[in-house]
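Encoded as structure tokens, the following chain is the form predicted alone, with no partner shown.
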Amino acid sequence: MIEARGLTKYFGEFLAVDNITFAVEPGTVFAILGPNGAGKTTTIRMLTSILTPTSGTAIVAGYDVVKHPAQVRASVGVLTEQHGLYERMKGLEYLDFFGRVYRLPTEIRLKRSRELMERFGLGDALNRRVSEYSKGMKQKLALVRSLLHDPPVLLLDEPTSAMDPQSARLVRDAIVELKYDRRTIILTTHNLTEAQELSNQIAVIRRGRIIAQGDIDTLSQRFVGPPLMELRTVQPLNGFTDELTQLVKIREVYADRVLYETHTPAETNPIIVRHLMNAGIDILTLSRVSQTLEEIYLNIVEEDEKGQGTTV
């Protein structure tokens, strides 16, 4: 796992980043958002022994940042949005370069290589150099050489930036194995689908200090409001929605559909289904609205905005 507290970083007088305090269980996907600048690189850099904190602590895979650095190192995969490839060698070559840094057997490192490149749609590409590939081969690549070392913590900075939508379907789906697999992930993209699809957790940055923190459906509540209902009917509602009023906040109404708004789902929506049995009208669909990431993500800056006594 990984645990963060109160994890601060100066840059001389710059606070860039401020007295953070999180955790990522195994099994899940941490997403950190936030604009460029907001400290989310230098979270990283701390987290993999890359950079010292100024002060706080960070444990990842148990191991303390600052006292076993070497042992935080082999315990992390890190891909960067600056991979940092050696372009004048091949793909089978780059991959056996890091297999032996790693100390991995030669058998062990070819056979990981070979099957990793397959996985992500790179096994044509073995032989050939890396100033060949195409952008999006390369984030592959950097993907691929951060599993090399089969680590159970994965850093990803934008993962799926510069690929096609075919392969960040790729990235995506394996993604979703590796959370599968226990392994705990940081995620940190500015495509808030993206985050939504995969993440588990989600913290939004900015100005170095953490202004939101949680699950999708907590932040929703939180940000954006109760949960909202969409309730289909097969026969018009006519006066049905009077009596809705008295049980649920009714933020839209049609002939045969109406939206509404109730902080107790579970205990308002059966009561809603009898009622409609009583009256003899057929329920078509009665279902959750899904707020976007989007939506929650801009509701969280606003009023991070107003807190700091700026005009939005």
The other form holds:
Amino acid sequence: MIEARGLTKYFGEFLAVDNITFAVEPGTVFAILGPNGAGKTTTIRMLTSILTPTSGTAIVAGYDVVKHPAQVRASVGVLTEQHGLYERMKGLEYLDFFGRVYRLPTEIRLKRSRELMERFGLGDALNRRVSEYSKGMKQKLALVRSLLHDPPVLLLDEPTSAMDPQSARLVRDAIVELKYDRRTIILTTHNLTEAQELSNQIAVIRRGRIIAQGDIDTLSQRFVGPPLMELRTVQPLNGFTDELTQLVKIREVYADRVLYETHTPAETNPIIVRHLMNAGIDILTLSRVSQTLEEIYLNIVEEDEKGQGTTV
Amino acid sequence: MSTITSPSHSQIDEKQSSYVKSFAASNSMWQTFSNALIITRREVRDSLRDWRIIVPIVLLTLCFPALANAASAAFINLFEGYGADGRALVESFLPLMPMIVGFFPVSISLVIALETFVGEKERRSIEPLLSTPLTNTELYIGKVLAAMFPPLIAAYLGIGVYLGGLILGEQQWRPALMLVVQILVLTTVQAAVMVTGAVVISSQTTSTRAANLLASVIIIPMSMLVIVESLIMVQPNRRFVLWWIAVGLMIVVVLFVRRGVRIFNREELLGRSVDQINLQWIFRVILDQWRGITPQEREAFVHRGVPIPHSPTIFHWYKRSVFPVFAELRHPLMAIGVAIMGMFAVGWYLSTIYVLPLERKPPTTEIHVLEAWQKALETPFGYYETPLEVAPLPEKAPEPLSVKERFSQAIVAAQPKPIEVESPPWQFSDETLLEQLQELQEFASDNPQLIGVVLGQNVRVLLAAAVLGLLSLGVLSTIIVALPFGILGYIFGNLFAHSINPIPFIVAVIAHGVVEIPAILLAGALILRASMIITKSSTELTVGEAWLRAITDMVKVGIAVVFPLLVVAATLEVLLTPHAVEWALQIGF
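Can you return the structure of this protein in the form predicted in complex with the partner chain rather than the form predicted alone?
What follows is the entire complex, opening with the chain shown before.
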């Protein structure tokens, strides 16, 4: 549904996006992570046919962003980095204006406006001026605007920034719902927990380049290392750790707790369990330590800074 | 809980597909206009909700015309008190005010336009709009109309209130319908110039503050134009000129729209993010253009590392950097050529109306060239202005003169007055002329620095033309460059009318004109190109870069070609022209 090949954008002599390639299938949330100024917004703008790529191509909803800009923009719902609302208009007026621009018939645009506003908890604010909305309400109104014409592709730039936790949950639920409705969604965010929760695929972009790409497990394996296991026992481990060293790489050892790395947990863990049972040590828990996206992201950036970053 | 997905979305992909495809077909003119009006309606409604726009519009629509009415009546009463013809005053003076009354609200259109274009960029509310399927043209038209409508309606209402006051009030004056139409047309095109100009300005900035500072580029010439229009308006028999001004303004609108449509695109609107002067970039662009490095060559160097070509010698530089500019000057040269020929024809035409009294012996009104040159050598930079003499008022009021007579007298009076000279006055006898030419030749031979005086004068005029041209889209520079040819047309027309042999005059012009005229033509074209570049459509360069490059071209070719030509022309004018004229007279032309 979205396919970018060698997408590059120069502003004068400044290279904003450098030869990026990715594909996003319907029913997928593709998170683009990266520091400010990395090229995320420029990428989104090229996918919306607002900016023309200096080189490379992108197909969005079956249309080339350079050759068919109107069709691309009709197929895409965009939540911009800054909501950019018209503050003197009322909520419903604002949506009605965009509904007209998207050539929606009167009945449909009113129905959709009311339904979406209701869905995002703005039902009472339909006839209030946008200037009276809170930050979070404005963000939600902007999101409603991007969904108004029921687009198959959504490009969401920081969708939950400035929202309270309850509103952010509402929006995240909506994104999940849209994902299951087989929409193609690109999400840029600094909220790594959100990206971890919502996305199927992640790309880390830095200085205009994608320095890492893949699902969380792949990225974790590559940039953080093998899965980390935590073993807790009822009795002290005593000399058992020496035996364990021959099987896995031990990271930390305590009296009744050990953290170890293994590339093949499915094979190694049963062996360790058998050894413990033979040694008469009862197991309290054996679990995988979840590595956060934040950890993965920081490792990716660190490696890139060392000049070792590669595109996955 | 309601759903965020349309019930039909998943099942009926075809519906989505046909909806999207409906945006594929190029819009009809009506569809474009209809889409543009969606923007216009929203913007107008937004403007009308802003008290900072509404209050001045209401004041200018209602209060200002009422005040203008009172002021007009007071002025006419005042002049009538001194015995002026009230009716004539009404005819001359009253039409002036509706034009002014209309201009004030219209000037607000500039503010609205800057707010509409730059304000939206500044608040980033333009990006959601740019993400919609609207075309650049629809966005541009919609916003231009939105900026024009409220002030124009206010202007029409203001004019209506003012005229209503005149018709129903003390003056009981009913303007001719055509006069009202003329004022409305002028008001409308002035609004269009300001709004379309504001779009060009807005492309150069991302903050309303910076745009307001730049707005002086439009508001100052427009205010000056309104003053000129006022001067014309108070002369009922000259009012036809206002139609020509309206036509001229429409041409400016077309040029601005052409540029505006090109500028008002998504790339330009979001690609710019800084207002600061980037001196390093400016310096690099100027240096590139000076060295003849094209934007494409610079881009190839930056993106692909292709080495930048250089010019090892001055001949290479001429070949690489100077001569290619000539290819860009084809149209400006044609325009200047047409202006020169047009001005010559106008001069000739005026000579048939306002005939110089050449059959009479000129008394002491002719300039003595030699004396003027001598004086010029004594002043710094060779600048010398002949002093004006004010004639004493006659004791008895003379008989009223016709316009023709007044103009003829004015022409004579406008001639530079002689410095107190002992030599006999200039006469139309070949002997005297030959003597004077010989004196001139000797003087020139003894004082070769006269070449500097002539050169200085030409350079000064061209520099002034360049500055004025850049401030007036090339209009004033073209007039300055073409004006001498108007004078030549006038002189030759008079010679023709009096059957005076023109050959010595032609020789006088050709002897140095053969070099000077091409130099002036070239300079005029360079200035015109640099002045008009902001209205020219370019797909590669920003307005700023195109302007910088054109100005650099103007300076470069000015120094490399025009200046040397002017040096040669000045040398010929001082050393050859007197000989050539003498030769022409001696062989009996």
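Positions refer to the first chain, counted from 1. Keep in mind it's a predicted model, so treat the numbers as computed, not measured.
Looking at 103, 90, 292, 256, the entry at the hinge of the rigid-part motion between the two forms is 292, while the rest lie more than 12 positions from any hinge.
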